[in-house]
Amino acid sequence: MVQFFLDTASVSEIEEFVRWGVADGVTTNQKIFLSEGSVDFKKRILRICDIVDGPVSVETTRSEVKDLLREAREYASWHKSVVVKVAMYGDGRGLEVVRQLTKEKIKTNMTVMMTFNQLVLAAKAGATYASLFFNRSKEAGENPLQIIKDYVALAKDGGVRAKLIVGSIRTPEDVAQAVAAGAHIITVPAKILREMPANRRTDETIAEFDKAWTEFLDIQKRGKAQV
């Protein structure tokens, strides 16, 4: 079964979707925390870890290998649910960081990837998760649906072990396409997740059934119910 990771750092949003039973984890990044405003970064991450029963991705912000490693180790020490996000730098330094963290048994989510080759490299380096940016990949001239299918097929054959996360989701249709293509995990913003249960015809049908039940109860009140 596909998993949904919430693309948010909002406590209220995470609590909402945990109640729905559809929150398998949480992913955060710099832009997400910027939208949260003035919050204590570590305390918010720990609060999220307490709410959701699943991995919580925390993204590194440094640029040099030694600084990335130091930052990653700090985040990993905060809670057992923390997964460290490391970007796929074009010069390979992200792969070097992931490889070292893997040796230290620190879970990683290699992120900001647009191509099949990047995903394979992340998996080879030992990443726990490999994140494909669905719409940004499309904008870069790639075919993200084919990338998902190819990577999932490779994973089924045992060629790679990293779980595929599909992010950069902008519409409910993006979610449907990624699920149908076989994505292991999809990161979904709260706005999109709230749109997914809604359908005009569903609402009309519920209203039709409610009206029929009201009429049925009225008939019972006006006469003796037949067995």
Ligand code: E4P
Contents of the next structure:
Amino acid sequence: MVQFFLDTASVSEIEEFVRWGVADGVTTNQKIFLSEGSVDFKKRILRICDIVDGPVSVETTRSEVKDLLREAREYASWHKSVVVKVAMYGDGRGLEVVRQLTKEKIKTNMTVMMTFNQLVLAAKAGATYASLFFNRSKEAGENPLQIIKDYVALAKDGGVRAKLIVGSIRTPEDVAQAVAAGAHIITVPAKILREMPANRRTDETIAEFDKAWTEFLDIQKRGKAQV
Ligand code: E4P
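Take the protein just shown as the form predicted alone and give its structure as the form predicted together with this ligand.
Let us now look at the entire complex, which starts with that chain.
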């Protein structure tokens, strides 16, 4: 079954979707934390790890390999649920970092990827998760649905370890397409997840059934109920 990660660092949003039973993990990034405003970064990550029973991705922010490694080791030491996000830098730096962290048994989520080749490299370097940015990949002229299908086929045949996370989701239709294409995990913003249970015809049908039930109760009240 496909897994849903929550693309947010908001405690109330995470609690909401844990209550729904649809939160398998959480992903964060620098923009997500900016939208949280003035929060203590480490405390918030630890709080999230307590709320959700699953991996919590925390993104590295430095640029040199040695600094990225130091930062990654620190995040990983915070909690067993932490997965360190490392960007796919164009010069291969991120791959080097992922390779080293893998040797140290630190879980990684290689991120900011737009192409099939990037996913394959991340998997070869040993990443635990490989994140494809669905809409940004489209903006880059790629076909993310085909990339998902190709990667999932490769993962089945080639024993590839890295699970595919599809992020950069902007509509419920994106979720449906990514699930149908076989994505292992979709990371979904709260706004989109909240839209997913809603359907106009469902609402109309519920109203129709409620009305029928009110009428039925009324008939019961007025006459003698037959068995
Ligand atoms: C997921 O890990 C990404 O950080 C996120 O989905 C990016 O989405 P955006 O394209 O909306 O910034």
